[in-house]
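In the form predicted on its own, a lone chain appears below as structure tokens.
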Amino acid sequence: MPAELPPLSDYLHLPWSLAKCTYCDFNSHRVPDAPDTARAVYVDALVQDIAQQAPGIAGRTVETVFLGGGTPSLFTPEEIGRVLTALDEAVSLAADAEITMEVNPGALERGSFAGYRAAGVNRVSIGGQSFDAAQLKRLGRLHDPAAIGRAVDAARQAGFERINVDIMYALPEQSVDAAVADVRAAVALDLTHVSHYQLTLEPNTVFHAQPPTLPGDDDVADMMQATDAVFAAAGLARYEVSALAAPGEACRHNLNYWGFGDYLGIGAGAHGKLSDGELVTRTVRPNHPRGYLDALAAGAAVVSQPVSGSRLAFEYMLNALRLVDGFSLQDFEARTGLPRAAVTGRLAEASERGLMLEREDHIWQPTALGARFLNDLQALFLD
């Protein structure tokens, strides 16, 4: 069993949005009719949730925080600051904690970049998605392409040095040239981190109910190759399936997820993973804000499920296989408490299929083929 606990992160979910995007399957809900009152009640609940969960991670330090949604910037800087202060007082934030907040590029609905910076946020993730106006409209986004650059400039003026922009590819009827144009527009903003991910049609979305015409597999592969070349020329390298960064600028929160670290989930629908040195446990909270508030008031907001055996091995691989630099079997044993024999047979099979390789330093990593067919590779570890 693991003798040493992994790093600990925190995910805070802020569930309201002005509109639901056509591709979005995240836990987001329309802004309530009385938003000021609703926000105050929800922030009180987050503070209560933190206090209730603190005993389970006593003595541990939170290394990274991610405020996601929804649209976190619908909350004021003062409200964000109150939540971060409560987290620091209850479980202790590391002195150099990475604290990321998602924002929409059209306009900050509450406060300003400077206000969030003063509240403790030190990294922002801007949901650009595309620099093509027609694609933004198809995606249900409320901003125009120019708003992305304005948001990056405003963040820099407020003192943010670490800025991410989300860009999607394989959009409806998108050509390879159009995907490359989006990436060129992103790197022109002189970014040190870009999230670059493929559009997929998820259940319970508009796109799933009314599927658009998407590029074929060969075009998607060409997009990946062509856009990676643009990123490389700009000094950005892919460090996991959906993220690229300049040297030293990888998102620490992402790395903790994919390295099978622990994370505390706070807020409606938030998921968590916690280790106690002997057992790995998954936690989840009710999705709907009202259900979350009611369950929290009743002391029953968290549903816990221990993870063990083959399921634990699969969950480790589900995360670690996203990392370009791979993983060691020593790390697998340390993070899961399982013997390496639990996965060595599957690793050998993946290697025989050309999906994985073992380097001379005994690090296992996906091949280019394995990265392209990652879902198939991950499925090899599922009983």
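Since we're looking at a predicted model, the values are computed, not measured. Basically, rigid core = biggest C-alpha set you can superpose within 1.5 Å across the two forms. Numbering follows the first chain given and starts at 1. What changes on going to the form predicted in complex with its partner chain:
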Contents of the next structure:
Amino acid sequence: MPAELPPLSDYLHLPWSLAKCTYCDFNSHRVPDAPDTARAVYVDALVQDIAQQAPGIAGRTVETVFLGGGTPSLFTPEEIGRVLTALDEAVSLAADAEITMEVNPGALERGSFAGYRAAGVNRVSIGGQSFDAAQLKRLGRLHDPAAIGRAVDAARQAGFERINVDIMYALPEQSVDAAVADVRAAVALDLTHVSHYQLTLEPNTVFHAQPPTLPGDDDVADMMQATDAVFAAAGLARYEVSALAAPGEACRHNLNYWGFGDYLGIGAGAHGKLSDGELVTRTVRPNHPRGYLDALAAGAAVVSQPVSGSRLAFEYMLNALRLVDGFSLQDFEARTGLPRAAVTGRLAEASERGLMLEREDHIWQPTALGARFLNDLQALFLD
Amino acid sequence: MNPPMQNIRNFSIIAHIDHGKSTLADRFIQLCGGLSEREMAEQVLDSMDIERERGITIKAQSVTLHYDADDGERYQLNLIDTPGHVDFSYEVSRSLSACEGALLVVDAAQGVEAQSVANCYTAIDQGLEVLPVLNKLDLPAADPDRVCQEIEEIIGIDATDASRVSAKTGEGVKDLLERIVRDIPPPKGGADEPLQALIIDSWFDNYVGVVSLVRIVNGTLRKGEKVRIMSTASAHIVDRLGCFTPKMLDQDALHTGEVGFVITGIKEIEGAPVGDTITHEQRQAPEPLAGFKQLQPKVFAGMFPISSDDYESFREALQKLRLNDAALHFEPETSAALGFGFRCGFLGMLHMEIVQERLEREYELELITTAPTVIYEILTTRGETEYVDNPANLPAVNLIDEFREPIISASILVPEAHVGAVIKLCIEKRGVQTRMQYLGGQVSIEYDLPLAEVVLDFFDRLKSVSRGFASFDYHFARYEAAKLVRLDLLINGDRVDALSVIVHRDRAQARGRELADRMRELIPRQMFDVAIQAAIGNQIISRTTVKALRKNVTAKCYGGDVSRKRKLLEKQKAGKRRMKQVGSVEIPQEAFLAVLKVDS
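What about the form predicted in complex with its partner chain, after the form predicted on its own?
Every chain and every other molecule in the complex is listed next, the one we just looked at coming first.
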């Protein structure tokens, strides 16, 4: 059983957006009528949700917070501040907590970067996606390419030092050159963190219903290779499948996911994972804001499911294998409460196939091949 | 209850697939009140799911009906169903041996088909009264006069007063029943003679054990009697007997001339062999009845479970299928590529497809079937003759003196307009024409063809080149020397035994190239290059490569919800389970069958 509890993060979900992107399968909903009242009700609910969670995590400290959506900036800085304060009161927020908020380039609908910064946010993640106007349109984004740079500048002016920009590749009909051009435009903004991820067609999206023509496997491989070189030249190294950072600038919140840390999931549809020293439990809340509010009022917003045995080992691997630096078997045992024997056989098999290597004693990481064939590597740990 | 023998009529229906046999049978059952309207499911005689889906009959079935004729007499009509596909022609002769008459049902729009001709001759040979029936008179394209002429020209029986019916609307069916009563002779046989009951078919039922369909040729069989299966000399008590209505209806006795079922508590199908004779233990018949000739499979293929864990359940499934399918042969086979499986023998490709489908559907097995082959006759340099049903077992080239393949004589009936296309197909399949005759609008063509060319896709191709109008029947003729070679496929340098095929040397080059290309399309890209080579002996005749996949990673940036990613990986893994690991290469199921789908 886990002797020592892992670090704790908090994911806060703010489920509204102005327009649904064509690729997006996240839990987002149209802004309701009478938005002022609706927001107040929703923020009350988040505060209540946090209060209900408090007993289970008493004595622990939240190290990182991520405000995701939807479009979190549809909420005012005051509202965001209220939620963060509630969190601090209920479970205590670390003094150096990393608090990230997702924003879209273009107008901040309900506030300013300075306002959110004053409310406690200290890192922003900007949904840039592409610097190609036609691609942005196809993706259903409401901003133009120039808005990305303006957003970065505005965030900096407001005092934000830690800024991430999301960039997607393997976009419909995208050439390798175009993918490289997007990355060049991103690094030109002098960023310390970029999330660079491949477009996948997810169920329940416009793209899934009307699939666009995507680049071929070889082109996508070329994109990955060519863009990594551009990132490297700009001092950004890939530390995880889809994240690159300057030294020391990795996203602590994401690292906690990949390191199989704990996280509260607060808000509609938020997923959480908590260890209590004996059991690892996953939690889910109703996706639709209305259903979430009703369930919360009834005191039944959380559906918990314990994870154990081979499923637990697999889930650890699913996360940890994404990290370029891998993991230690000691950490595996501490986070899962399982003996290392639960995975050593498969690690040996992966090693034999050239997918994993034991960097130091009991510290394993994916090889370059393993990183490129991560799906196959992860699947090795399935039953 | 039991009618006098002169009021019994035993008959079969001979018809090509789709010519309306099942619909006509349904109509008979309805007119004779065999089933109430409510019970009347369409096409009750084709009871297996696969039979219904494919619209064909595989196993013999029977139904006993009571018909009140215009002469005021009540007749017992026993309709014994027959399969309509060339693969199952042996079943036809069995069914016919229980009958005194047969209805030759011909689609009045499509005309006579070769399969019906062959079955009709079997009926005539067995001394049956054949009544021609023109069906589907309701179709606008029906041309009964032309089809009557065809029946006379092609089969040579008088069709001037053939019954004209529409099984669909019911028109003419009552008159046909009158004809059956009038023209088909009643059974002969001695009621007082020692019991002789012919086993027409036996099948295994999970609840009662082996059920046998029998025709009482002489004597009377009663419930509770002690009987003897003549070939096995084993004694059994009759637990149940009766007739099909088509539901099982228990009776106390089956009398001379009647057809019905017998259950004796025999647990294995071998205990009640088809064609055997049942007699009384106490008063035995001096001689068994003439049985049926043993059936030899013509087409062989290896079947291997994708997961080696399924081997035992695969064996059990085959044993169960064999309970009801005496024509299915199997023996263990080991393949270097595919592991443990069975070499299975079938009557033809349809038979193979049906067995495979039943194994996958009813027994939930995932199987790889290798390319079917025929039995080759090899004369070795030592002067010995060997029979080889598996390319892997072929002697080394330098030990083969003569490589002989089975040749069949095929009879094809085709409308004049499609003769050219059919001849072209036969030439492509290395056929030699032996006879051609114009008969009305149809042409009868006879070809000697290598069986190996016929078993693969000949039947489908024939249907497609003739727009469905050509029909076909064949029988084994002889073994003949041919320039044959074994074409091997090498994957990353290793010969995959399950992908070897025997082909004619003149075609080997093209076939090898095509096969390698198909493999390149079917084998998914993997982490490394996969080299595919086609070879004859040590000579490589074609090579191609499946280039390595360079990456296989997709990851969203949000990490909270792992369930979707897990499901995605599980789905991918399930897909891989349908592939066979050969060396380090994953080969999908379809690749093993691709060998069949190569034309040339």
